[in-house]
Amino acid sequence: MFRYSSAFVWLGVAAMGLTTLPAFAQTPNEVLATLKTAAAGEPNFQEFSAARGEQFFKVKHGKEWSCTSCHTDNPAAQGKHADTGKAIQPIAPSANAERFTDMAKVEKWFKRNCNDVLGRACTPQEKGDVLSYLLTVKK
């Protein structure tokens, strides 16, 4: 009878892709630091401002939408997409621990939603201001 060593078995299992490593999760503050690094290279960069972020979040922009069109005036509440009616989980990290924990998802989210609201990409300054605001929102 042939016996496999446990190391040999695990090597085979790993090679077949049957194990996964835990995903690297970032904190919203780490995401904010990444945004700050990107924004710092921009001309006219100012420190991020929760007040500017709140104003940006609530004011209607070029495409006559604001962030509140889908996310409501309370980012800690569930929202609803303005066109499709699809439910949207709270955007504030205090109410939804999954928000702003993956930089790739953050960039994808900003790309899609800034285009919907502004008709263009958000600047690193705008992204950082909005996240700074959302980090102040309590559940």
Given for the second form:
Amino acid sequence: MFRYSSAFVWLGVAAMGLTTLPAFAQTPNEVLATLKTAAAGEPNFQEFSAARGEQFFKVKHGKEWSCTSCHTDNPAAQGKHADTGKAIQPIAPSANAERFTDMAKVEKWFKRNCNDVLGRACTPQEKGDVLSYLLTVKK
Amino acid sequence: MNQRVLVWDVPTRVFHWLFALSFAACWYVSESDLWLSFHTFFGYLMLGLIAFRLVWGFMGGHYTRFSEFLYSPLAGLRYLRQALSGSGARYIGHNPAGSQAVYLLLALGLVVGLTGMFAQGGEEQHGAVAGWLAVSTGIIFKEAHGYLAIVMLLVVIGHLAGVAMESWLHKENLPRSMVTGFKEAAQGSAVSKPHYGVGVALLAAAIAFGIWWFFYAWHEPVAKHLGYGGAQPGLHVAFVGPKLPDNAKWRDECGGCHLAFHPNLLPARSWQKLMDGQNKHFGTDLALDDATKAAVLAFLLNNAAEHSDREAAYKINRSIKASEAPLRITETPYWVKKHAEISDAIWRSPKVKTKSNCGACHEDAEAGTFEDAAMKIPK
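Switch over from the form predicted on its own to the form predicted in complex with its partner chain, please.
Let's see the whole complex now, leading with the same chain.
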């Protein structure tokens, strides 16, 4: 009796797990690996550093905004667009499983946001540092 | 020797008081956008009641049949003159003047109900005749609806004055008769059958319609009001309307940084200009690849203001000069006019902050429908 019921419970849990598993194209670590391949080809490449990424994320780069203007000081928290006030879901993968799971999306947002924050495109080194930092952020 | 006779059968009394209730309820909320679904419910109820009464005029109890009070308007006026001079004869059923009120109220109720239905079907694309008419035609029906309702109110006032006068003239309580159904009458006067079954069925049908309507239009907002969703206090009855065209790519791309403003809020030429300048979109390079840009633009152009049957789309589009292609919805003359009364304090309030934050007041901003009833200024 007991064994049957617990078996059903586990079956249920497994079924729920299967149906709720999001079908992401990539994992954030795979995205990081792709960035590393790109960065490694550049001169002056250094191992990605979470500390450097955090610094990059939190300071201004000569323009009005930093990354934190929209994403806040805590990447695991919900952010808010500095201009429009639109809610922005957490950027850290630990708090938002959708983040950094689609390389095309990652590149689009880096292009758009680096333009806003730095007035230029980010280098693969900078992107890798930032993602390394975001991957260290706990929920 | 007088006796108590049943004059008004049960269905006629149920009809009368529900008709009166519907009219009063419609008037009471007629100026309120929030209560539009309430107004509409009683409008449909009124139409249903009138349809019943028209049939019942041929099948009902003795005094409720049209053949029993077929008086000409002239006969009505003549009776009115006699009554005013204190010499009007007493009628057990409808007197010639009161009959005019019956006919006028039935006719006006029908026309007011139908114009209301077509106003909503045209202007809001809602209800039983949604999509039958263009917004511009719906606006004409709405005007007619308002004027005819005033005429109907005048007839109701005349009816009430007549009832008061007759009650005083013949020393009998006419409103009570419409509740109990009975009047004093001479021996041998005709008697109506009560028709309990039909009366109960009519009442049950009205209640069933109310219950259905509750789940159709009120359940969700009321539930929200009572607990979840963090809704503001105050009963908010947003109305159910048709959904607008949607597109995942548009919602994803445009909704990333701000509300995904529905394409029907600007004309096609504005969207074309906006997407041509996507690399300098209000200071930001959207960095859209060509395929994405083309897909989003196609959705925007196909569903732009001039291709939409929504009220806001129609009015925004009409307000923009043909030579102009504004990039901000908030720059269109209709938007400016519509929001002129919003005070600076509201714009600056932390819940609003920016004019692009449509969702602060319009609950259905994400859906793009901008229903009258879904608008509420946050406190």
